[in-house]
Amino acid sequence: MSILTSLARLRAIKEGVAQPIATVRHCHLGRRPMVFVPLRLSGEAAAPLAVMLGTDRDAPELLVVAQPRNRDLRFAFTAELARVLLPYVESFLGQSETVEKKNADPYQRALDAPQLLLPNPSGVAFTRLLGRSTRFRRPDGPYPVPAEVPLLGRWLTYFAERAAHPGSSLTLAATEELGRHWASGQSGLEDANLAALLGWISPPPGRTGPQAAQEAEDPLIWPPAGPATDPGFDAEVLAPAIESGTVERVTEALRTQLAPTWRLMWQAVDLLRALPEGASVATRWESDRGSFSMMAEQVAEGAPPQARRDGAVAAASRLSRMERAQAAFEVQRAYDDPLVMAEYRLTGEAFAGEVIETDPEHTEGEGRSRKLRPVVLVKTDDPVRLSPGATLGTPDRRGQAAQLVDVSDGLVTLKITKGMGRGRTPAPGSVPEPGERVCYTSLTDDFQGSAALPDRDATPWTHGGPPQEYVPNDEDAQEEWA
């Protein structure tokens, strides 16, 4: 936990309401996101019990497994889930744009992409398990399933994997996103309770955050947001309903557990949508749209389902991509949001201050090697723990680079090395004016190349050698649901 977040939590306790730790929204919210609230059977890691889903807050769909231990009913449930979810996914494939990249073939990118919103990371983990339990099934052979079930499994796996990709908005957990934008007066573990966290952020009239959070601990008022159900509900309500064999009774019992979370999910959407979108969010959403388009292309071309586990090269490649995405996400958040940048100002990795003097036409070198290097003198009260020669960037003029020359008694001298135009004099507005408030940081989002990895077929023997090609077989249908 960062220093500012800790201070915000202390202030939340004092004020009785959660404190904002972001000035902009750092995730994309689609025009019609799919809210997805799953429940699983207690004691069964991937046995579905029910799901409430939809894109209309006033018209949710409730799908239920009346007897979760019955295999046929489980797959009938997943077929119904596919009937709702797959058309939603496919509705984003109708319109696309051609994207051309340097040293790469052009490709088609969807103009928009689907988005899954779940209550918490546990719900995302359950979605991953449900995808793993269904994507290898087959419509023929032993234990056949409806043809749409394995396709559903592939998409559920994809969305769950994207949830782990830093900066991606294709799959969001409400508690994580709310916690990224507000600091409550409770622990991080308690923030995993969606009702309690929303109680701190937006307490009902006449209540404080602690009072609303305490009320949220009562499962009779606010049932758990899943995927696990309350043990008391399981023993006193659900078990008798399942034993009765009455579908209507099971459905209504589960509706009482899911409907409150459904309302909370849309409350979370409203709170996040009220924040202005960060400047870098659109760029990251473009990457999401590209990823979605490539996944759709693989499905259309008949590629096999995702492997149960990555080979050595695929795993290293995935890790490299995620590390680069994480680094870029942290920089973009800081550049987009002064409150996030304040964390780096506290650690000395960034500073803000007032420009007191500039030399816009300062040059270095002689003759044809002469280069324009405007000098800027900034007065700051921030602790600057950067060494002379450090490369700096600024959120005020993105794409511009500067070099730290000297730090002395709160005065920082730097010279601009990039982003002031190609002429003999700086482009208008490229050099800060005296009296202007500026911020510079050692955080930069310069392009990071991917790691040099061998081809898949050249995996060294120390890492298991080249992985075997996946060949569908009858054993796939025998995979456990747990």
The other form holds:
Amino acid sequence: MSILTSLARLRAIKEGVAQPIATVRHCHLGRRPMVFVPLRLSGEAAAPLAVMLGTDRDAPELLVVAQPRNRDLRFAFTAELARVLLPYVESFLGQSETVEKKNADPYQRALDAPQLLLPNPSGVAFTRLLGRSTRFRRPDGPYPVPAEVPLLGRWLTYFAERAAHPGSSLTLAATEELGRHWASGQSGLEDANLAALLGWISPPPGRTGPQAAQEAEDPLIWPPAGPATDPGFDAEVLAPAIESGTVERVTEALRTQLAPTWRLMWQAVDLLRALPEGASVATRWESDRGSFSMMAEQVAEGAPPQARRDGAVAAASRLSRMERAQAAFEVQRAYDDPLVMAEYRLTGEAFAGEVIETDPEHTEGEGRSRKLRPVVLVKTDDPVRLSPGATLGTPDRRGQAAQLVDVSDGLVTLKITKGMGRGRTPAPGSVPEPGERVCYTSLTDDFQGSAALPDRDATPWTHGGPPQEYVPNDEDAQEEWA
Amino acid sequence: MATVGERVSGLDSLRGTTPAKPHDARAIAALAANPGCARRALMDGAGVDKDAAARHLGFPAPFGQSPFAITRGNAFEALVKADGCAELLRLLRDVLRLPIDEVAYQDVQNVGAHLRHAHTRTLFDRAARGEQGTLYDHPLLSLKIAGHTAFLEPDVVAFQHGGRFHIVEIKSFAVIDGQADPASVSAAARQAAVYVLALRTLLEELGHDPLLVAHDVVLVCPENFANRPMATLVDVRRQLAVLKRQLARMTSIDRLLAELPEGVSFDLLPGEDGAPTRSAEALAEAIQQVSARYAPDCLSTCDLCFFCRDEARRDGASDQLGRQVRDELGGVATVEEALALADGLREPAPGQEEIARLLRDAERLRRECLA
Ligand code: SF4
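Mind sharing the form predicted together with the partner chain? What's above is the form predicted alone.
Everything in the complex follows now, all chains and molecules, and the chain you saw is the first one.
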């Protein structure tokens, strides 16, 4: 957390309502997101109890396991889940575009991709376990399951893994996304309660944020958003319902726990949708679409399900991919959003101010190597902590780079070094005019390429040597699911 | 310095007529959760039932346990211990390299309750003398906490012939593909450290080497999605060090006691039926005589959390937002003060110049960007 966010939290306490910490939306929100609210049987790692899901806020589907300890019912539940989720996923495969790449074969990328919206990160973790417990099953052999079950497992695994990829929007946890855009007047720990966080962000009429958040902690008013259920509900309602053996009774009991969260999820969607989309969101969604198409292709080609654990090289390359994605995500957010950039202005890695003087036709070099290097003088109130020679970028002219020449007494001199074209005079608009507000930063989005990792076949012996291709075996397929 | 006797009577009078709540391992492990909190140290030291107090104050603790989770936990423990711990022995042979022929099983629970502790002592004394190598089911250990004896029941203690004692903890959270929920694992490790310490204390009292108790405890959990148990060794040296430090600090209770105004009591004044007769306001007032140190972490570790959170909110303490925010604010203690610094309405106190400048800058930037 930064001092800006801390200040926003203090302000939220004072004002009794959450404060914005972003001016644009930093995640993609699809036209047809799938809201997915799972519940798990308490005390179990991955025993599903129920899920409410769907793309239409007025028509959620509710699937339940009326007797959660019954293995057959559990697989019947996952089969039903597959029958809802797989057609949704597959509906995005129809339309695609051809992407040409330098030094690589062109590939097909879906024009749109599925999107899973969950209440919180524990919901994502549970989805991962649900994927793990179903993706190795087989439709034949001693414990056959419906053919869709292992396929569902692979997709659930994919969605859960993608949630860990910085900047990806294929799988979103509502509390995390809301927390990225608003600061409540409670701690981060308490923000994990979706109802409480939404209470702060948009309290119902007549209530303050803290009042709404307090109410949200009463499980009788706002049942937990899962996957854990309220212990009181388990004892007083669910256990007797399961005992009674009536499916309707269990279903209706679970509906009371899921319906409130369902409404909150759509409220979260509305709040996020109301924000204008950040300029880099589409680019990140493009790579989500690419990733989705790749996964779909692997499934279609009959590749085996995701391994139980990554090999050494796969783990290292995943880590390095995530680190790069994280760094890029941070820079893009700052470029897209002045309020995020403000964090860097506060630490002196960026500054904003007014242009007071320019020399747009300043050149350097002689003859053929003579280059246009416009000079700009900026007056700023920000505490600049950059040294002469530093390379700068600017959100206002993203193709340009500049170099810091001098900083003194709130006056920054810089020269534009990249993106000026070949002309003798600058193209109109390419050099800021006196009076214009500008922002420059040492943050830039050009990262080194991927770290040099050995091929998986060249994994050093210190890391276990080349891993065996993961081939799921009979044991995987027949694994107990008690 | 007060003698132990004086201290105990001072603490006892703090609790008054309400029966002491015995500490279990979980409670003792939690002592280390918020070591800086005087309120908690005194209430725990005095054996006050914080859960009952919180309920009476109108701030019941949010720590329910689902019957499904309880059933599951019991069923798993029963499975591991079935047939004289047959399954457990299989696991221990692997993880501790226990020789096959070395199997003697002692269920201490079958002994009458009041004799269990004495019986446990005898059994462990004999084992330490090398007379027996075995498994002890439900032994009863003890540990002195601020002058009070807490009785502790580890799930199982294993003793390798000629080797060491190992605390065995049976937990029903799953280990999936070699990974378990980190919060559950560290809670189990903290709890196991309490048993290690208790058993070491016991051996020492009996004149044996306390280090006969291994700092590696055996954690038995279900593997993947099945009920099949697996065993892992967990090193609890770090948890042990934290625990010892905290227990040593409990002696500074003297000072806390001495600072208390005359006549403060946490007594609930239970009536004939055990229900509190003291007014909630009076109790709240008494409790507020002792300073707390609320942090959001309390929400998962202390029965009084909602009461203290309410207090922190009413005081406008920046603690309510968490340690991270508080650190970010460089120790500015209240919301009002921080905002006044940000708004330039308050002169920074000496030492606050830097944070005041940061807050003012932050405020300027927020205004500019949200205009
Ligand atoms: S909840 Fe209150 S008494 Fe308990 S540790 Fe936190 S501050 Fe101390």
